[in-house]
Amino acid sequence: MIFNEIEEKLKKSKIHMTLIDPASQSPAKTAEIALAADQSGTDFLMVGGSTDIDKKILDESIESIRKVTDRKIIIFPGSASMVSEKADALYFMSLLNSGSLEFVVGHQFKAAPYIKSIGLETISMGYVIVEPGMTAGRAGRADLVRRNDLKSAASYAMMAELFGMKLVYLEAGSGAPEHVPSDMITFVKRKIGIPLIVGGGIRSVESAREVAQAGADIVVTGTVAEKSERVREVLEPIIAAVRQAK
């Protein structure tokens, strides 16, 4: 089980995950990024994003990754159509601060029968979008958590834990100019007993280290790899900073 692997890895160090959006490049380019991320030492590969894509593209992208690496693949879905039996697991996530029930429970309602039928491992997750939110915030119709509103961020996280969700994800949005504030990460982490993921706006060694030391158990980077021509050169020091954080 992938979640068990995550738990075991977290006993030794913090985790880095690389997010690759199939909507941003061809399956061949997706595989190229995945291989470089693997060689850089990333722990898991996340495939997906906020832009809706059909199953065919998702399948082709995952198949292309399988040809170059054995790293486990977790789907990061933007809609009910983003499910593939070719992945190892799927974040069964609810956008807790969306103003639309479609993103809180609607897509999940539509996808549940198919997910059950193929036996894909699901990892339940409370997803919370923080300012500026970027495409994720707009697409998910999120009532963005303000950057100074630590209490609301923590309340969403605690709610996720009380619902029985296994993870909480604080998201600033892919390509965000700033990552989730460090004081918010620390405040939220102190309020929950489940792993905390932080992503969005993390594109340097310093920002990765800051986020990890603030309390993120899992640090996700995506845009920094997708936009780089030297993925390994960029990712290796970022991953090292995450692993070394206390």
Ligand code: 1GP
The other form holds:
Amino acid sequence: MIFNEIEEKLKKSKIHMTLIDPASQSPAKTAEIALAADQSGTDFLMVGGSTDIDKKILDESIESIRKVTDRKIIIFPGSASMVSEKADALYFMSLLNSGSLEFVVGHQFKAAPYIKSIGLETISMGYVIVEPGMTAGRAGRADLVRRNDLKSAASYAMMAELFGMKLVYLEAGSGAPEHVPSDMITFVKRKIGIPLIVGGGIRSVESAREVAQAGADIVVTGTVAEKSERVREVLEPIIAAVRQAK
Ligand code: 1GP
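Since the one above is the form predicted alone, can you give the form predicted in complex with this ligand too?
Every component of the complex follows; first up is the chain already shown.
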């Protein structure tokens, strides 16, 4: 099971995950990025994002990744249609600070029967979007957590844990000019007993290190690999910084 693998890895070091959005490029280019991320030593591949894509493109993207790497693939869905039996697992996530029930429980309601029918592993996750939130914040109609509102961020995270969710994800939004503030990461991490994922706006070794040292157990980067010509050169030191962080 993927969640057990995550737990086992976390006993040894912090984890890096690479997010690839199949809406941003062709399945062939998606596979190219996945291969470079694999060679850079990323721990898991996350496929998805807030742009809704149909199952066919998702299936094709996962299939093309499978041809080039054995790295485990977790779907990061933006809608109920982003479910594929070809993945290894799926984040069964709720956007806890959405103003629309659709993103809290609506897509989940629609997708649950199909997910159960294909027997795909699900990893329950509380998803919380912090300013600036970017496309994820707008698409998910998030009531964004203010960057100085540490208590609300922690309250959402504690709520996720109390609901029995396995992970909490603090998201600044893909391509955000700044990542989730370090003091918020540290504050939230101290309040929960489940792993904390942080992503959005992490593009440099320094920011990856800062986020991991602040308390993120899992650091996600996406744009930095999608936008780079030399993915390995950029990703390898970022991944090393995450692994070395205490
Ligand atoms: C978005 O947190 C992820 O969901 C990744 O963000 O693209 O800014 O790395 P970036």
